[in-house]
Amino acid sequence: MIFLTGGTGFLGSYALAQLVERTDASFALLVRARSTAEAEERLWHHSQLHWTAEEFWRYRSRIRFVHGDLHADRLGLDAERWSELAGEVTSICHIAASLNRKSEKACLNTNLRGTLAVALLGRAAADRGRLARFTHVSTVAVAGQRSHEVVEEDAAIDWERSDYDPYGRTKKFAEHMVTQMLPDVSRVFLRPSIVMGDSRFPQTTQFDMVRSFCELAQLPLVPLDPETRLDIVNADWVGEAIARLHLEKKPAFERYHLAAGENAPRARDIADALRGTSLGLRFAPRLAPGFGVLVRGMNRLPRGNAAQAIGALLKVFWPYIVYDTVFANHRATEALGRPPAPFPAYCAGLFEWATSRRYTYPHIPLARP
C-alpha cells in the first residue's frame, strides 16, 4: 500500500494520477474531511484535470481515505489505527506542504510538524520491515538566496546561506529531518522549481503563480532584464517524475531537481512566444528596483483592494523571478528519458485561457454512480 499526502492538492493530483495508472497498488490518502463524500469531492476538485467521472470511480476502488490531520500527533489517528496503518504501508510519498511563503506559522506547522508526523509513520513502518521507499517532495527553494547560478542537486543546501522566506527554510529543515530519522530507508528527495501549467492543454486549477505571470506580462513595461532565466517546469512532467522515481526500485540518486535546468527560457523567449496574443512586451530592466518597492507598497494596502491582492502575489514570487538562477535537471531528465516541455511552447495558451477565465476553473460537479 502506498501512503500519500497531498493527494487532494494540485501537484498531488498529478502524482496520484500517474501512480494509479502505472501500478495496480492500493493507496491510503491522508485527507482532512468530515465524511467520505467530502473527501471524494476534495479529491475530484483537481482530479478532473486528469480523469473523467467514470475513471474517477474506477480508480476510487483502490483508494482508501485516511481521515486525519497532518498537524496532529500520530496524524490525528488513535493508537490502534496508527499501528494498523504502519503495518500496511509499503511506501510513503509525502507531497503535502504549505506554500504560504509569508506565514512562518503555516510553514512551521505543515512543513515541519507535518513532515515529522509522516516521518514517524515511516519509522514505524520501517521498524516492521515493510517500508521500501520514502519519497519527500521538497522544492528548489531549499537552495536559499542565489544570483546568476546553475545549482546542482548535491550543492543546493548550504546551511550558511540565507533563505528568501519561511517556505524555503522549513522545507530545507524537513529534508534534514527525514535524512536523520530514516537513515536505513531508501529515500528520494524531489525538488520542483516553478511548476506552472500543463504542456498538453491550457487548463489549470492552480492560479497563484499563473496570475503573477499574467499580470507581469500585461504591464506596459516589464521590469526585467530580457536575458533573465526563468526556471519554469510543466506540471505533467513533474507529476510523471514523482511517480516514476517513487516506483523506481533502485534510483541512481537520492536527490533530483524537477526543473527546466540550463534549458530554462529567458524572459525574451517567453515574450517572443506571447507575440501571437494581444501582448507586445517591452522590457525595462532599470525599473526593477523601483518595481520591487512598488510591489511591497501594494502589499501593504488594505485587504480586499485589487491592487493589494496583486501586490501580495508578486511580493511572494518576485525574488524567484529576478534571481536569474536555474537548477540542474540532468538526473531527472535521464531518469525519464526526456526533458520537461519548454515553457514558451505552451505559455500563450495558458495566458489566454487563464485571463479569459479570470483565474477560475469551471469545475464540474462529481457525477455519482
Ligand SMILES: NC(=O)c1ccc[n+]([C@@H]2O[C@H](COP(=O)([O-])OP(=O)(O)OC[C@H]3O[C@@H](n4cnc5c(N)ncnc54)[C@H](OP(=O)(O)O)[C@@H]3O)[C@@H](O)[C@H]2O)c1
Contents of the next structure:
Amino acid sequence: MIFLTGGTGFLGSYALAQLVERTDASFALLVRARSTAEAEERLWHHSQLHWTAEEFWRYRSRIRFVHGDLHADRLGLDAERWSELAGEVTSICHIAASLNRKSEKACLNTNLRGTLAVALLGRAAADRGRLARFTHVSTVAVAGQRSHEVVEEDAAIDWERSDYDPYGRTKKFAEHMVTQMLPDVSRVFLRPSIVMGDSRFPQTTQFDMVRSFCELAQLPLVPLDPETRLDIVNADWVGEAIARLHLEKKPAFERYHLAAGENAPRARDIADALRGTSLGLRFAPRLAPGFGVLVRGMNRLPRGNAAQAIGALLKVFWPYIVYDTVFANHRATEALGRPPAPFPAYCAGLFEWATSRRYTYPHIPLARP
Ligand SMILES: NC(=O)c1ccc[n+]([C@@H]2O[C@H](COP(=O)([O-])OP(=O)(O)OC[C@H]3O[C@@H](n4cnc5c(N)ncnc54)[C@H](OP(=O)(O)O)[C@@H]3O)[C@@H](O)[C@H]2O)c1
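For the form predicted together with the named molecule instead of the form predicted alone, what are the coordinates?
Below is the entire complex, every chain and molecule, led by the chain shown above.
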C-alpha cells in the first residue's frame, strides 16, 4: 500500500494519477476532511484535470482515505490506527507542504512538524521491515539565495547560505530530517523548480505563478533583463517523474532536480513565444532595481486593493524570477528518457487561457454514480 500526502493538491493530483495508472497498487491518502464525501470532493478538485468522473470512480476503489492532519501528533490518528497503518504501508510518497512563502508559522507547522510526523510513520513501517521507499517531494528553493548559477543536485544544500523565505528554509531542513530519521530506508528527494501548466493542454488548476507572469507580461515595460533564464517545468513531466522515480526499484541517485536545467528559456524566448498574443513583452532591464522597491510598496497597500494583491504575489516570486539560476536536470532527464517540454512551446496557450478565465478553473461538480 502506498501512503501518499498532498493528493488533494495540484502536483499531488498529477503524481497520484500517474501512480494509479501505472500500477495496480492500493493507496492510503492523507486528507483533511471530516467525511468520505468531503474527501472525495477535495480529491476531485484537481483530479478532474486528469480523469473523467467515470475514471475517478473506477480508481476510487483502490483509494482509502486517512482522515488526518500533518499538524497533529501521529497525523491525528489514535495509537491503534497509527499502528495498523504502519503495518500496511509499503512505501510513502510525501508531497504535502505549505507553499506560503510569507508565513513562518504555516511553513513550520506543515513542512517541519508535518514532515516529522510522516517520517515517524516511515520509521514505524521501516521498523516492521516493510518500507521499500520514502519519496519526499522537495523544491529547488532549498538551494537558498543564488545568482547566475547552474546548481547541481549534490551542491544545492549549503548550510552557510541564506534562504529567500521560510518555505525554502523549512523544506531544506525537512530533507535533512528525513535523511537523519530514515538512514536505512531507500529515499528519493525530488526537487521541482517553478511548475507551470501542462504541455498537453492550456488548462490548469494552479494559478499563483501563472498569474504573476501574466501580470508582469501585461505591464507596458517589463523590468527584466531579457537574457535572464527562467527555470520552469511542465506539471505533466513533473508528475510522471514523481511517480516513476517513486516506483523505480533501484534509482541511480538519491536526489533529482525536476527542472528545465541548462535548457531553461531566457525571458526573451518567452517574449518571442507570446508575440501575437495579448501579452506582448517589452523589456526595460534598467527598471529592475526600482521595480523590487515598487513591488514591496504595492504589497504594503491596504488589503482588498488590486495593486496590493499583485504586489503580494510578485513580492514572493520576484527573487525567483530575477536570480537567473537554473537547476541541472541530467539525472531526471536520463531516468525519464526525455527532458521536460520547453516552456515557450506551450506558454502562449496557457497564458491566454488563464487570463481569459480570470485565473479560475471551470470546475465540474463530481457526478456520483
Ligand atoms: N507547484 C510548484 O510550483 C512547486 C514547485 C516546487 C516544489 N513544489 C512542491 O510540490 C509539493 C506540492 O505542491 P503543490 O503545488 O501541489 O501544492 P498545493 O496545490 O498547495 O497542495 C498542497 C497539498 O498539501 C496538503 N496539505 C497542506 N497542509 C496540510 C496539512 N496540515 N495536513 C494535510 N495535508 C496538508 C494540501 O491539502 P488540502 O487540499 O487539504 O489543502 C494539498 O493536498 C510541495 O511539497 C511543494 O513544496 C511545488
